[in-house]
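Just one chain is shown here, as structure tokens, and it is the form predicted on its own.
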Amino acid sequence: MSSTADNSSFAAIEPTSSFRQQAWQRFRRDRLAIAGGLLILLFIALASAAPLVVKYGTQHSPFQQHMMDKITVGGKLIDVVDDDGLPVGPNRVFLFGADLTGRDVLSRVIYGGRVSLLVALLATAVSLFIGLVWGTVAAYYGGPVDATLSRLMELMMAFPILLLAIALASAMQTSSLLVVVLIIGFVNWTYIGRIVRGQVLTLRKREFVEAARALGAGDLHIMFRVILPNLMAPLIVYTTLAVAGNILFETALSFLGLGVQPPTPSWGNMIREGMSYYNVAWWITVFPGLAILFTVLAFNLLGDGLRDALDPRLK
């Protein structure tokens, strides 16, 4: 998340068409950012179309949790264990191999991406909402309001976010998708809160804000109809970087057994299930790990490209 600190250097800008054109010209010249964006679109398309793409089951074992030599796929008997009783590795039928109960790893990676991306996107939306409201109110009103809200924000940032998330998950005593989303969103909002506060402190003194106030606009109108559009550049950059961080966060919670619970697949709990057998069935752990690697890398490349394109100091 340290990359988000750079976003505080964004100057206030008017969202004009000429600026958007210049930003697009800068962005389209960044091949790594374009590649990252295309890779993200591919992952989202696969996750969205998972029921159409996936051929095999993801949650329930085709042989009721008992190892068998063969299962029926498309009317044909297919081996799911080798002569040593271990799940088969990557082959023409199971491109990513099978897991310990005969489930197709590729199918579970696709469905796991659906869950991990959904949790990360929703958690980012939660943190954006809290941080945006908190930072805007603190900076706009200033004085005691700013001092109180800023101290509370700093107190929140003093806690290690992973330990705080573990404590909250343990206290909830449940790990539904909604709970995981709320926990991740709650512990990560302080980063965007600081960015927004810094921007609003500058924007509230600009001429267009004073003009809106002179015309009789209320505080809510000024904060969210006048100031907010000038925050879009850093918010867009933060969102892409935050999604990458939240994918890793969800993976860590699921790996520790506090996130998405089996049989619902997520990349984190898939890695957890395969860790005890990585020396004999490496594919169970490696392929979800590669999915995390490429997804996070794609979001970071896209975020860096957007940051460079939307920084008005660049020409």
The other form holds:
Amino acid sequence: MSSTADNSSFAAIEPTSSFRQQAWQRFRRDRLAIAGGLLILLFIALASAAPLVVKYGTQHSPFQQHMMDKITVGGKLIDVVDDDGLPVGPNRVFLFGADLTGRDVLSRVIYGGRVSLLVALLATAVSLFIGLVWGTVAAYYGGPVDATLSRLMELMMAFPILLLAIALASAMQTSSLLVVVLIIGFVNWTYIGRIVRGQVLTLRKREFVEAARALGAGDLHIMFRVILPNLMAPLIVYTTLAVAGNILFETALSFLGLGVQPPTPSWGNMIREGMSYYNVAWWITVFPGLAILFTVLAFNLLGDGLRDALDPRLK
Amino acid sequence: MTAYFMRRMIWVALLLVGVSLATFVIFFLIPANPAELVAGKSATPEMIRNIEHRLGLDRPWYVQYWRFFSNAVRGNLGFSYITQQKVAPTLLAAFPVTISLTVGAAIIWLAIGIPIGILSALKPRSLSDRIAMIFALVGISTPVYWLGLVLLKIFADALGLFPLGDYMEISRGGFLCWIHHLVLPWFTLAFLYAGWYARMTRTNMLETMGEDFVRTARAKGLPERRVVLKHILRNSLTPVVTMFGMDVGYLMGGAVLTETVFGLPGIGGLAWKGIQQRDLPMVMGAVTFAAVFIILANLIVDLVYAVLDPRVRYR
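Write the structure block of the form predicted together with the partner chain for the protein whose form predicted on its own appears above.
Let's see the whole complex now, leading with the same chain.
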């Protein structure tokens, strides 16, 4: 390779790295976004190390039923589930209380996080993939290709998506993790597809794209090696925000009884199980709900912070 | 304008065909035989075959779809497999519940969200802005069904201020009783949307404030009040109005989660029950009904835009 080519590629990298540094500077000052990021790391760590956390931390398995057991609280020996079938509320032994069959709510919340986070992250990857390819191809080729793909996207957006997801989930008649991931990814991709299309529409007319074409680059190369790197900033931002939305979506599906099936705990199905007893045992519903709220909040905080850092025009 | 209108109408018709076709195909894939559901548990194979024939289930799928579609155009959505009632009147009977929920919630979220967004944008990065934006972020991060349960626990069960779910028609219980039954569902739904609207209003206001015409208005020496109300607010609320049209259209098709938690017998409740019972005509009807509102809302928003902004018509 000639030295001029080296120089020109070096010159091309220079402004991006300083843009990155500036973005990082801006991001570092955003305390809420940092808090969101740390919270996410904490939740992911808890979820992935759930068996260890449960073994050494809460010391109750999420499946162990303590129907006949008694525990000591404040020097008194009490039932975990009393004769009326009411479980104990939060105490020193069961920090988040017990559910109707005497299972530890805290351990179940930790295990539930595995399902919700895994499904939401994988589903976002599915949406990202479809949205990215769809939006890029539509905007890059334009004309009849764009017209067709955009019309199909509009058709997709005309659906009531929650109803569509519920219908698909019950039509499949299985509730394996993979099916739920594919359904959520499939009904939510238009969000990213629209953003990608809009970005590529403006990018494809820029000089560096012309330059790549003049150098003889093929369509695929231009779309995914020349244009795609320039989409990174919006993609990072909207993918983070999409994860937040997908966690809410997954938990809503499993609240309706369509996600992962009991006894495997998920935040949504725990709320569903606790729903009928919220007036006597509020802790069964409140804690998984708070877990959802804080996880979604953390992703939204991080996403907002990333947007402010990567897109300084706003704010 | 007429040509634009005609183009839009043709597209609306195509969207409706597309949505109903897609829904039909999804439910055609369900392995369960609806005839067995209609026939009941003690049916002989002979009876099931008879019912299959009567419902047209032994015909190819495109024949079945055509029958569904040609009837639907005439407002006949068929009969429920479960209750044997006509689907269209059942949906229409449930519609007032969904309208009541949507309209009430919409008034509340506009009344809360937009003023918060405006005040935040006028003093960006101030303490009140930060608090308001965290409040908005919590709103969009809260699972709506869980919030419903928490509000029920606090205000209905513990304080006894509101009934535990259920719906009361104005004709049966009077105006005040109707409101009394809907206050909790309204606020539950509105809390989520108020968060979105506050954020959106604020972002749009801030963006508009940076525009040249705002600087010009100030340079002309217009009083600040007039600049904010006439120039900034007016221009930044257009996307909010668009969003409002879409959201209301979407909710008119049934708020499945909110209706489920509060036991409201609206469109969303019917759709959900239909899916659980594999009541194909009811689900098809509800999805089509919901899609009609989403498409109509889109159309209205587009037409309003075309009237306000002549450039749109010639695209």
